[in-house]
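In the block that follows, a single chain appears as structure tokens, in the form predicted alone.
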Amino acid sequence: MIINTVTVIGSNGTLGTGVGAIFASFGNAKVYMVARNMEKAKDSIEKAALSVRANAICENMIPKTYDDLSFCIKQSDLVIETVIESYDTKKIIHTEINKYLKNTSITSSVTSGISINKLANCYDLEKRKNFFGIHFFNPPYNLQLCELIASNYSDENIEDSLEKYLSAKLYRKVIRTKDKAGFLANRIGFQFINKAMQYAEKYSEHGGIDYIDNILGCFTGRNMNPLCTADFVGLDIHKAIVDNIYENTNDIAHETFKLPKYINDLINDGMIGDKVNKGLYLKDANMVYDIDKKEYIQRKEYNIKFINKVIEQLRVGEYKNSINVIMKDNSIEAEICRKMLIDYIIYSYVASKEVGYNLIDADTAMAEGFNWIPPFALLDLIGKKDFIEKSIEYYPKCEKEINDLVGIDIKSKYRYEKFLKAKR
């Protein structure tokens, strides 16, 4: 597949900026960066160069506005939409793309979970075969995962060629997923984050948000604590993703996708995370939102004993001992931690069976899309005996799924050591 010219619609958003940079640098393509006005389009090019640390790519990027859509689309081998996560907004954009798109050009949406089949209906029948979901992760330069989602109309040969292009030319770790709400990585990752939000509300008297973030820190195998991640992504984006999954699925984790009221309240007050410098935390300040008081307070210095023990073991490379502390400590904090980790493994298996084409893709999704310890690598670390014992104790209604999971000979290609950090 040869892609010489690309149009990125919504280039001034953080994802649009990053996606444009990937095509201009690794793809060496001419990229039309389309934004609402010329100032934003030019700004997106500057940010794109910074994102890949290469000013040379600016030569490949051309600022354009929505007034130029007709020209840009007619010139392009690939048109990629990266606007806000709203079906109504995306429908308007794709209906417009359809007017000018060549029958041979590929078009796509960088949606994080809106139905690709539904968006494909914006196109004339002969153009639908070229439409795909191409879900990059933010920031694309650092997170290599790319979910490729076909619609019922998509041409398999084009899908094969597109996967090869994304892998070989853009250096993406590509997994194909079914057209299900949230796709695979977000289905797993945002279930974990939303459940952490629910736990923060449940344990608000213990400290709430930063209490739970401490319990699920870097020592559990993630690059960023889950509620800090929610602020980084944006609480509004988080809401769009989990609401979509909650409304369009009904699996064993359905209730864990229900957004807590305090998150809705923060969003309604415009406190949506890092992009406005306030959300669950005040950015660049040592303050956290108190769920009960409904105001920001100083973050606490938690001295949780089981965490200290885990970090001591990780510092000397005793990974098995570190997980044994989590699995056997009798404190309430350790129990919260192990419940979350066990649930993460179980739900990764359930989601991968429903949404993915290969079970092991759940590992790729979480390692390359979230920089989290892959679920099956975590299972290797815990060991099946301890996993079965605790998982059936905590989730007796999932006994069938648990037995099915441990009965499968599945081996992670990732090493857990890479993801476990000796810090909170």
Contents of the next structure:
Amino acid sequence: MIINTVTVIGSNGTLGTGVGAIFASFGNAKVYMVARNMEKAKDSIEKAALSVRANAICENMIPKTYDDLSFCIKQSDLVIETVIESYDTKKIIHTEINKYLKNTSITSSVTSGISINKLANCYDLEKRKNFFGIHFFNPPYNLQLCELIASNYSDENIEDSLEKYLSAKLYRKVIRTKDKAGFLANRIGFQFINKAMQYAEKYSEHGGIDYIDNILGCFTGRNMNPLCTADFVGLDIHKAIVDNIYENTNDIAHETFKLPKYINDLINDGMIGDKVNKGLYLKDANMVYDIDKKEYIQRKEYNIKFINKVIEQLRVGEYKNSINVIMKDNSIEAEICRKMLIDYIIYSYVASKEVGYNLIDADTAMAEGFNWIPPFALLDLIGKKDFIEKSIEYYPKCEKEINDLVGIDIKSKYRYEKFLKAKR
Amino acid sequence: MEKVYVLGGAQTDFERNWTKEGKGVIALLKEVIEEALKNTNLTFEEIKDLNRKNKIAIFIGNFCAEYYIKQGHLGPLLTEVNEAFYGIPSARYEAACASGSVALDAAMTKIRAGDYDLCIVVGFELMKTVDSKTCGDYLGMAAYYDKEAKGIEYPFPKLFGKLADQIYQKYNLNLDRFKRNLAQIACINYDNAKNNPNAQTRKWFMDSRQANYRGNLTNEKIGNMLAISDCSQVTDGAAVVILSNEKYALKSGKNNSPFVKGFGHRVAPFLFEKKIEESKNNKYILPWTRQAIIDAYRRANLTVDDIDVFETHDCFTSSEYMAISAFGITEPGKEFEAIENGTITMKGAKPINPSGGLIGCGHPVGASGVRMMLDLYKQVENKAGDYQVKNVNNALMLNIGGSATTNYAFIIGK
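Hand over the structure of the form predicted in complex with its partner chain; the form predicted alone is what we had up.
Below, the chain from earlier opens the complete complex, with every other chain and molecule after it.
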């Protein structure tokens, strides 16, 4: 597949900027960066160059506005829409793209949840086969995951060529997923985060938000605590994603996608996270939202003993010992931690079976899209024996899934070591 | 004299930042040792057995752990990795960026002398414990610190920037073309690194425009004509190579492994100015680097024609440029030919740095020599995966310390 010219619609959004940079750098394509006005378009080009640390690629990017849309689309081999997550807005854009798109060009949406089949209907039949969901993760230069979602109308040969282009030319880690709510990585990742939010409510007397964030810290295989991640993503975005999954799916984890009331309250009060410097945390003031008091309080210094033990082991590279502490410690905190990790493995399996085409893609999704320990690598570390024992105890209703999961011969291609940080 | 076999080893993923992971040197060494033992089918039990007979030793290459991680006395570190290492003769070897090679050399010497059957050579450096300016200052200790580094910000890019100046003056090169040639060296290394799953820059973007875009916000000049894209990386990492004598190789069925065919070790005048002064009338700009390579060829009874792949010390693009003629791939002053006609690329007749080298794969100073030897092993054994060069019989590495002050070359093959 030869892609010489690309149009990025919504280039001034964080993801639009990052995606434009990937096409302009690795893809060495001419990229029309389309934003609401020239100033924003030019600004997105500067930011794009910095995002891949290469000013030289500015030459590949041309600022444009929506007034130039027909010109840009007519010229393009690939059009990628990255506007806000609203079906109505996206529908307008794709209807426009349809008018000007060459029959041979690819068209796509970067969406984290809107149905690709539904959006495909914006296109005439002969162009519909060229439409795909291409889900990049933020920031794309650091997170290489790319979910490729075909619609019922997509042409398989085009899909093959597109996958090859994304992986060989743009250095993306591509996984194909079905057109199901949230696709794969977000389905797994946001289930974990939302469940952490629910746990924060359940254990609000123990400290709530930062209590749970401490228990699920970087030592459990991530760069950022999950509720800090929610603030980073934006609580409004989080809500959109989990609501969409809650409404459109009905699997064993259904209730864990239910947004806790306090999150809704925060969103209604405009406390949507890092974008406005207030959300679950007031980071500048070292404060955290107290779910019961409904106000921000000073963050506490938790001294949770099992965490100290885990970190001590990780610092000297004793990974097996560190997981043994998590699996065997008697404290309530360790129990919450292992419940969450076990659930993460089970749900990755369940989601991957439903949404993915290869079970092992759950590993790629979480490692390359979230920088979290890949679920099957975590299973390797825990060991099947300990996993079965605890998982049946905690999730007796999932016995079938658990038995299926341990029964299959699946080996992670990822190593777990680098994901497990000797940090809180 | 005893033949020295290279049985394999391991390296860590050079992309990792161990400080960010909150982990220290013991975690680093545990991972790389366990991986190396797995890759060479060596067990802790076997190590204990060899130790009972006093037939195993450990050689640690490291530049300045005293500064980076505040740890001296590095010989005994492996005793914290596993009890099997209790009692094994072990010491640290240092020659700046050639620390890995001096550790390899010591191990080879002990095997040749018949003292040990098996030697474990470990190279490591954890450099991301400090900010980049402090890191640059520490690295300045590899030069004559008082005269070449004290009070100077980033002394090494400046020294190798001077080398670039000297090369183009000595051979009367066209400056623009020379700069493009240096940029091309950077690009080749970045490209090769894309195929190496342990390379630090495997996800990074670099192309010839960016590499030629010197003096820009994203490619600042750092040493005369050299910019960031001309430099190797600040890297955390470790590498292990396991060497043995013929008896052990035979006993363990590894006697078809590559063996060391030749080595060269030469030390040039410490001060860069004196190097240039000394080579004024020599056609090679760094004659002691060339001599180390000639010594390796002589000992191996091979010439450049016999070498199928090279790993060189591209701490800066100017050092790889100089190495091209030092290897004998071109005449001195004609290095640009091998760059422009593709000779040194993966598909060329004389590929240099299929691993990505120090620019692409990374440069944890004390580990680099060992990492290069490991890559020679992989190439000769056809185990380099996506960065494998076809039909490799003999491979050569050049590892330098300081401003090409310590020069080490090794040739291995079958």
